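Okay, so here's just one chain, in structure tokens, the form predicted alone.
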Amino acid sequence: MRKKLLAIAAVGLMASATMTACDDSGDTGDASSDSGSTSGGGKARVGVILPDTQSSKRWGNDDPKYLKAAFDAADVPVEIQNAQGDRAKFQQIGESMINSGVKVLIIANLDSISGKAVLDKARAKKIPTIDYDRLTLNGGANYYVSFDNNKVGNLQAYGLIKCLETKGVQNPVIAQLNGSPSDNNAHLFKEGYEVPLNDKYDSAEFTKGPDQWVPDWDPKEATRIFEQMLEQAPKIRGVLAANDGIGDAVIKVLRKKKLNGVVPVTGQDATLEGLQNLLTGEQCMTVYKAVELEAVNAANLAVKLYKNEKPAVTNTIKDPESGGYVPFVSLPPLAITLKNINKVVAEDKYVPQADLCKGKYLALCREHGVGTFVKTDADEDENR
């Protein structure tokens, strides 16, 4: 599917061309040497284009906040815009930024075709580029900052397997709802979770059920898809959902069938809704990707490039379409269950306790010792 989708995109530059553009970062197109105004009349700055606010709440809330804070701390001007899921708008934003004086461009693409179009324009003006969270296939970005996405999928599979084993489910039928086929990360997640799941299918411990992609990570599409899956395979007893938004859509369908909490569901992103579903027992795990860490690493690269310095990145990732190698800052994901939910809430405060522990979730936070609701010895005795 990915190759068919991207076949119409021109083949990007190989690693050597990528590094050549990076080596030219001291001459960033229209930007003047004093990092002030540009010959085009715009202010020199770092440009950031984010994809949407629907596929994950992080894009509307967390990434802009952490990126801005990192650039403010470095006293480097930044312009952050969101394409709101519109590929044409994504390209328009990119062209506007490129023509108005950005010295460095960071993009989290909607798909590789529109992402590549923006990267090509930046390269033509010798503006260094950073792929953020999602690798743009054939894009030839100078750098890539993301998490180990195969590992993310791996954690999801092992999390689902453990949940099923804990429940003592015999030969469960597993449904897979993958992310958007236009997102390279979704393919990497799938590669990661299919290795452990295929072992279970091959040994006849699990039965492979329906397996579909969810266009644009859209929860409404996920709802429609899973309703059809459950009609076709009513004995589904495990769901590998690619992120928390898809997982929440699955759980809402399961509630109608009174199967919520019976059928383990995975997720990813450690969103507020994902953690709420962990508390109710309707979602068995999520994967925490520390967005602040990702934003800080991307900003650190961009700041160096903005100052005409060359960042030192030793790791690389191979672009599966072009065969080129992109310098890659790889960050570790973490599986989250009720046992370590406080990593997200109390330690990193990624989801504030005040947002999670209210309404019907307040008692659940107390029960599970979330945040400041530390379990006492009396609580432990009562639960034995």
Second form
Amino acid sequence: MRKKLLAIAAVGLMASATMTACDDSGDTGDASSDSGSTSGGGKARVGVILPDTQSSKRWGNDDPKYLKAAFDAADVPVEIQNAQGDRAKFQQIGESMINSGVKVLIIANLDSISGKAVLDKARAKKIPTIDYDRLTLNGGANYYVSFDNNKVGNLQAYGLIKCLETKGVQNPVIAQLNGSPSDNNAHLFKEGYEVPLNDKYDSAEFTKGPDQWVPDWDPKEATRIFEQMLEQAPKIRGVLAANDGIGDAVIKVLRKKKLNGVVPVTGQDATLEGLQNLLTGEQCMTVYKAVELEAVNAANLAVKLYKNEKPAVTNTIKDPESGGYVPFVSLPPLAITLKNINKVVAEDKYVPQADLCKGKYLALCREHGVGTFVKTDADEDENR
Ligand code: GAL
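Return one more block: the form predicted together with beta-D-galactopyranose (GAL), after the form predicted alone shown previously.
Every chain and every other molecule in the complex is listed next, the one we just looked at coming first.
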């Protein structure tokens, strides 16, 4: 998958790369793939602002890595910075990029207010903008690249329902730990998982338990919130956790009550910790969003804009705040359980086997046929 993906990306980007982008000094610039800034000042380049490094491992590792690779493949200079969860810093980085000659600006906002402040400044300077992963409400970005986030929530709900059915749990009390209320994605995930869950509540097959937002996706907040939930509703027997970080916090609380593995917990982002919790049976499922695909698509649009081309994106999404329609590149999420964990490990190598199958997880990788331990039909026959 990765090689094919990159090949498509490279062809796509190179096809539109009619010139090597660099400023007078010939410096094509470069981008640090960590949270630090780059030598970006003053030259034509693409600016990228990522939100934080705590809410999900992806923002500090995967997104910068894949974005840099995609721009390097197109030989377009890029400056990638991370706001470290600080809304004022986010705006400061935006202002600095806009005032120092970025030709295109990509943002994954911390919230729509600080995101809009940056997008408004970019628009005032006629700099085209891309909302990356998260829509900036009333921000007026020129493009939005993300996954089908309602679908993410849908997959989480059906994953939880399946795990509860497999365990034969009757009329479980369901707790919901939503993402950050300041993240429009969290609202889309919630819309997605509440359709199947509300059906179960309405038919009295499930009982709706506590339902709270987790500010800034903060796992420490998730711990505090879920400890309180379990105190008030000790009969909780299913948890809809909106991402792996929240799911891991919930699992750590359940361990103290010896309910880990008994109470199914969902997640999102197919992180290392999420897959480890799948292997131990403490997490029911996660949702894999091929960050590389998201980064390549965003970079592809940005490269075209950098070259003063106007990418044609016919699909749109309605901004619920402005009522406007934003051109939207929507990508498919995938539910991951132990059954298809090798999509993430062996196929895409998004979580390398070497990172996952070590220590106490090595035996579990062998048991579940993860990576090179994948079980052949012969193995399966032998174990029957
Ligand atoms: C969401 C994003 C998820 C996850 C979460 C926590 O906006 O779509 O992939 O990263 O933030 O940061």
